[in-house]
Structures are given as structure tokens and as C-alpha cells.
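Taking the form predicted on its own, here's one chain by itself in C-alpha cells.
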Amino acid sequence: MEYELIVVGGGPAGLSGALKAAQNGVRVAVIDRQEELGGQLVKQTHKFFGWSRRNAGVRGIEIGRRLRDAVLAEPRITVFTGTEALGYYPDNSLLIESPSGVSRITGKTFLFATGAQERMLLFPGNDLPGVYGAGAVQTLMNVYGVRPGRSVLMVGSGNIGLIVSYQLRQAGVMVRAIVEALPQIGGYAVHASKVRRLGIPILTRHSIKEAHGREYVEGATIWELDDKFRGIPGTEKDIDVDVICLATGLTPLGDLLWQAGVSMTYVPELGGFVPIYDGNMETERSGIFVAGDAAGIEEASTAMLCGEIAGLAVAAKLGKIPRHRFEEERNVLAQELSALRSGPLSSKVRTGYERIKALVQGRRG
């Protein structure tokens, strides 16, 4: 099986890239391990921010449905769901495992939109049943309709922690507190205000000390942190919970990028090791593109824009569209991307991307 573009990852970035490439004449294969396309969007019941052209006021599950329907209706896209990408090989092939068995497909170009994994914290009892990542809790509630427990301690006040706390209360689950190691809340004020109105306290400069329980979580101890993020003895407080939910950030999944020999660099502002790539989302390995959380932890809205830029760049690289048209359309997308990243909470992300840009320019210079 040969394709002009192989997209690994059927989330917002991968689907947006596949659509943009296919709409410009590229034959595309989309590979995703889940049975349903959409990635994180399938469990995001909250409404997006931004502006109307970029899904402002639309719930993530609806955005995912629109992308999924558009991809399935596009004749140039072949979809492989329930399929795992096992490895990349130097002959531009990918070993995949689907319900029908193991096979190999080849591509002229690749877009790795493999997403991210949740970070865990080290503390006594962190391996007890009842300690979840926030994404797992969101999946249980919003995809399967299962309450994770009766009473929750949320660790982390970024947007994910705040949104999942609100959704837990909507599901009838008590959220005893949200603890945040930093001196300020990490997410949008609108989300923080919503959970505070529900009576959920947000404790900054606090973290979890340990979890209690023999066979599962039966409680937790939190404590205050000093300026060096060390626990302050004597400030401990016990909380009666049966779930500890960790919303402590994400780390890009770059396994296939490492296998492909892509140059990687550690950028803490982007979540960890990310590939070095240019403004077209192309890595230093010609024909290998990246988008979404695999390129740096960010919001779904920007992931979709980066996917579109990558898909457009693939079409130009394969000669499907003239260079002048590519540059015109790419500039429009780049301006929208810059606008989405212009807010104060995106300052860390902007710093990270400036570091990537400086590396690219330095190597070319």
C-alpha cells in the first residue's frame, strides 16, 4: 500500500492536516489506534475560545464530529482506525497492526500528529487504584458515562484541571479542592471563576504530599510549598477523597520521530523533547512533518491550524499546488496562528517556538 501522505494520529491536528492535503489533490492515509477519529476532541464537552472562524463557542465533541465527517467524506483519504503504528523504517515505510494483522505501508511524505501523554507525580501511594490522569477521568465521564468516584482531589489548576473539575461537579462528583504548586492559577480566569462559584477552593502554593489507602485511595494529605517548591512541615491537611486526579501537564509523544532520525531538542516551554521544524511544520528530515502536541503542548485550536499548514506544505512539496498559491494561503494561516497565540497565557508557548525558530535559523546560517 502506497500513499502520497501518511498521517499518524487522528486527532485535531492530524485530521486537519489530512483534509487540507487531500483537498489539494494529495492521496492520504490516516492511521489512529482508536476506533473513533477525533483524538482528545471526543471527550471535550466544553466550548472553545477564539473567534467564529475558528470554532469559538463550539463544543469540542462537535468540532471532532465535523472533522471526522469531512475526512470520511473525502475520497482521497483512506482511514485506518483501531490500527497501531509499530515503527518507521528508512525506506519510508511504516509497520502497522490492524484488526486484520500486521502489514507495511509506504509514503512519499509523513505527518506525525501523535499527541502527548500525561505527566505523573511522584508521591507515596501514587500507584493506588483511584489515582488518575485528568484525561482518563474525562474519558470515563464524557465518553463512557462512568463516574470515577465520589470525592476528588484535583492536582493542577491549568485549563485541563479547571475544566475537568467543573465537569466532575456536573456529573455529581464532589471536588474537595484544587491544589496548584505555582503561586498563581495556570488556566483561564473564566474557568477558575466557574469552579469557584461552585464552592471549590483553589489552593495555590500547595501540592499533594501522599495518598492513603491499602487497596485503593481512601484519602490524601496536602501541604503548602515554599519558594523552592518544597513541602513545609506542619502545614499538612488531610482530605477525605477516593480519587486523586492529576492535571500536571503533558509530554509530547515523539517515539516515531526518534525512530525516523528527526533532530530533537528539549524545550521545557513546549513540554519536553520536540522535533526541530520550520514554519511549514517540516522537520530537518525532508518529507517528515509534525503538528499538534507532538510539536509542542498547546490548545486544540492552534493544533488544527498547524495541521492545516503542514497539509498545505505537503501539497506544495509534492507539486500539487503552485508555489505562489502555497505562500499566499500559508501566510493567511500563519497570521491566524499568531493571533491565537497572542494572549498572555501563551507567552510560555511563544518563548518555546522562538527557541525552535532560532535553532532552525542557526543551522541554516
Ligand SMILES: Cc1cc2nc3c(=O)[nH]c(=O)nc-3n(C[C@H](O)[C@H](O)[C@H](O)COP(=O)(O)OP(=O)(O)OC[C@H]3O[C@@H](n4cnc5c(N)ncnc54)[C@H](O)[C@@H]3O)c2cc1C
Given for the second form:
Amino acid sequence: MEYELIVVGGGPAGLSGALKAAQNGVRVAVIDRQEELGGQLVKQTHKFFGWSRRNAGVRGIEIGRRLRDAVLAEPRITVFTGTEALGYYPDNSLLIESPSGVSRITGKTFLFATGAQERMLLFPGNDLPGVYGAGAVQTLMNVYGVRPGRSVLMVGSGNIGLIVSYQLRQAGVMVRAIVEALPQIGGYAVHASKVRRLGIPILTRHSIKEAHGREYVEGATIWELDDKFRGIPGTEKDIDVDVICLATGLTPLGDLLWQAGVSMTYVPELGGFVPIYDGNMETERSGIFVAGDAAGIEEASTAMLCGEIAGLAVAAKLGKIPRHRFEEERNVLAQELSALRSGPLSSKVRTGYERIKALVQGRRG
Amino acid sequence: MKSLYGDLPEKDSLLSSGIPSVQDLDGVLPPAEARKKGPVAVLECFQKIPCDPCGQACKFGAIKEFSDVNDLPVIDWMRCTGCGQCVAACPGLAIFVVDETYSPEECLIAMPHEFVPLPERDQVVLLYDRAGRHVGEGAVHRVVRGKDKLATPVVWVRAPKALAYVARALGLPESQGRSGN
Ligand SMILES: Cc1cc2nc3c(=O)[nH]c(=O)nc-3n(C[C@H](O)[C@H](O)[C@H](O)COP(=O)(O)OP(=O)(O)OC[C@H]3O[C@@H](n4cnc5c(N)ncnc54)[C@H](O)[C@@H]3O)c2cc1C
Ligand code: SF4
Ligand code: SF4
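Any chance you could show the form predicted in complex with the named molecule after that form predicted on its own?
Below, the chain from earlier opens the complete complex, with every other chain and molecule after it.
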């Protein structure tokens, strides 16, 4: 069976892309290794920011449910859950593995919306059971209803560290402290304030020195950092925790893109290696599109808009919609995207996207 | 520094600790005439982020509609009725309603509260300041649950008047998991 578009990744970016393409007449397959569609959204019990007309104030899980319901109701979309994409072949096929075995599907175009993976942190004892990534803690709590432990040290004060700390408290787990290496909190101030007033200290210029325990985490030592991010001897403090939760950043998941031979470039502002793509989210390999965290670590709100642009561009490429209609609609989406990214806190990602744009223009030059 | 807001840093504390400073809070304090009039919303939102639901939630036109989604919210306190809709709508849980006209000794404070079990009417609750320090007790006046289980409940507490601009979180007396400090 050949599909006109194969979407790898059923998170907000992939689902938005699939919907946009299908609504414009494209026959789509969506593949996700998880049993439930929604990507990161299935774990986000907090309310999202953004525009009210576009889901702001709605909890992540609910945004995920709305996308999933829309996708399942769309006759032009076939969904393969519990199915992993293993590799891309130059004859436009994907090797996929599902519980029923390994097979191939072919597509005219592809949208890789595989999301991100978490960064690990090096410190003595980081291999002890009880050291978790923030994503795992969220999955345990918010998908399976299991508390990861009794008392937690959170490492990292970006939005993820702040939100997961809040969710731990909602689950009745003690959070002893959030440590942050930088002099400033990384996430939104409103998230920081809501966590702080629950009595959770946020210690900037601090990090974890080591984890203790023989068979599992029984405690941690934190310390203050100097201007060069080196620990200051004498400032060590032992804290009583059985969980150390790492929220130290994400990096785009690009394995399939590398393997497909898409040109990649290192953009630290976007989280690491990202594919090079144009204003339609198309990479330098014609017919391969990207969106969401896989194209640069950002937000679900922006991931959905990028996914829609990609889905629309696929429809245009396949001749399903006239060029002028495509351009009109794409420009509206692009404007929304740049409005969302126009705030002071988006300056980093703006720099990142400027770099990619410059690269693309330089090559076409 | 001891202030209307309790013992908070004078300035520059928000981004290094999560605790808004006296300077931040002075910038969003409703004017005396609004505070004397009745319940009034206090928008403790100090950083430009892409967010606008408060403007949509207010049916009285007190919070201006956003022209740029990254703007800080702007409120006309004289149009605010203290209805509390924006408290439940704000994804940052950054809005409170304060009524200093409730009685000679007590005020009412409406706070977003996303913890179970929810307190019951007239139950005594512990009150905490913006740094999470225990600052006193209050009693539950009303619990507004919202339209479904995903809505943010808003708990209105009666509190000593001196805590009107100090208390910003509540807990049940037996509540677990508070780090304290
Ligand atoms: C704690 C936390 C809080 C957040 N809060 C907010 C917020 O308030 N507002 C906001 O806008 N954003 C928020 N985000 C960010 C947001 O969740 C992400 O930016 C968004 O989910 C990215 O969407 P995506 O579709 O690119 O990737 P994902 O949601 O990660 O989805 C990727 C999907 O691809 C699948 N996949 C990957 N590789 C394969 C493969 N080889 N085969 C099959 N399937 C594969 C994965 O299973 C996954 O389902 C938060 C994130 C976290 C972790
Ligand atoms: S309390 Fe009610 S009237 Fe006042 S700003 Fe909020 S929504 Fe508007
Ligand atoms: S809804 Fe809350 S966080 Fe968003 S702008 Fe309004 S006050 Fe700030």
C-alpha cells in the first residue's frame, strides 16, 4: 500500500501535519511507537500558554485528546500505533516494526515529527536506580499513576523542571529543592512563582555534586557554582532524597533524518543537530518534511503551527491545492508563528531559526 | 523587607528565586480607590510570555484584549467586579482576587488551587506567602470548582486583613509533601 504522506511521530507536530494534509485531500499514514497518540501531550496535566483561540489555558492532555479525536475521525488518515519506524530507504519506503512483525510501507512524501530526547548529566552516582529523566517521572505519575518516590531533588529550572516539580507536589511527593546552574531561572516566572509558594526552594547557581546510595539513591549532595560553573568546595549540602530528577534539557531526535541523508547542522539555540529546512518545513531532500521538536526544541504551540505548514506544503506539492491558496494560508500560519516567537523569551530560538534561514539562502544564493 | 506583602526582597528576586519582589508587586497593586470599592483582581504576571487567556476570560472588559500575545496584561480596576473568572482561566496561576471590604477584621482572597482533596466550606486552612512560609490561618468561604474536572478550582478564603496581600497559597492542616523552610 502506498500512502501520499507518511508521518512518523504522533505528537502535536505530526498530528497537526497529518490533519492539515488530509483535510486538503492527501492520503496519510501516521506511525507512532506509543500505544496512544499525542506524544508529550499525554503527560502534560498543566494548562498551556499561547493564544486562547488556539488552546491557551487548555491542559496539554486535553489538547492531545482533541488532536487524537480529530485524527481518528478523519477518513483519509490511517493510524499505526505501537509501531516503530526503524529506517528509511531511498525507494521512499520505511521499515516499520509492530507487534505483528516487521514490514515496509511506501510513501510519496514524509513528515518526520519524532520529537526530542532528554539530555543526561554527568555526576558520580548517576547510574543508581532513582536517578530519572523528567519524562520518565511524568510517565510514571501521569500515565501509570505511580509515585516515583518519596522525596525528590529536581535538577534544572526550565519549564520542564518547574512543571514536573509542581506535578510531583500534586501527587503528594515532597520536592526538596530545584537546583539551577545558571544565575537565572530558565522557565517562565509564573511557573517558578507557583512552585516557590508551595515551599519548594529554587536554588540558582547550584548543581548536584553527587548521588549517594549503595543499591539505589539514598541522598544527594548539592553545591554552589562559581562564575565558571565549577563547584565551590565548602558549600556542599546533603539532602535527604530517594529520587533525583534530571530536567537538563532536550535534544532533537534526528536518527531517521541522519539515516535518510538529510543535511543536518548544529544549532545550539535549537538544542543540537537539526535538519536544514525551508519556510515550508521541507528539508534539502525533496519530499522529506520535518516539524516540532525534531526540527528544533520549542513548544507544542509552535510545533502544531509548523506541523500545519508542513501538511499544507505536502498538499501543495502533491498538487491537491492551487499554489495561490497554499501561499495565502501558509502566510497566515507563518505570521502566527512569528507572533508567538516575537517575545523576549524567544530570542534564543529566533537566533536559531535565523541561522537556518541564512544557511538555506546561502546555499540557494 | 517587611511590607504590605510580608517579608519579601526589595527587588530583583523574581528570576533568581521565583519570589516576586516588593518592586514587582507595587507595580500591580490596585489603587486605593479600587481596593476600597470591593473585590478586585491582582495580576501577579511580570514577564512577557506568549499568553492571553485572562483577556478573553474577563466578561466585564476590565482586562484589555491583547494586541500582541506577548504583552503584559493590562487591567482597568474600576471595571473589575472581582468575579474570579480570570483566576480560574490563567494558565500561570498568577491571578488572585482580594476583597478588603469583607468585614472590619477580615478580607477575602481568591486563590487558584489545583490539589486534592479540595477543602470544604468553613474548613480551617493554613496560609502561605509567596516564599511558601506559613503565615497564618484562614477559613474557606467558597469553593468554585469550574465546569469540569480539568478546570482550575478557585478557593475563596476568609483571612485576617493583614494577610490580604501576603497569603498566596493554602494547604490543609494535615497536608503532606510541603517542604517548608
Ligand atoms: C514537562 C513538559 C512541559 C511542557 N509544557 C509545555 C507547555 O506548557 N506549552 C507548550 O507549548 N509546550 C510544552 N512542552 C513542550 C511540548 O510538549 C513539546 O514541544 C511538543 O510535545 C513537541 O511536539 P512534537 O510533536 O514535536 O514531539 P512529541 O510530542 O515528542 O512527539 C513525538 C512522537 O514521535 C514518536 N516517535 C519518535 N520516534 C519514533 C519512531 N522512530 N517511530 C515511531 N514513533 C516515533 C514518539 O513516540 C512521540 O509520540 C512541554 C514539554 C514537557 C516535557
Ligand atoms: S475578577 Fe472578573 S471582572 Fe475582575 S478582571 Fe477578573 S474576570 Fe474581569
Ligand atoms: S493569563 Fe495569566 S499568565 Fe497569561 S498573561 Fe494573563 S495573567 Fe499572565
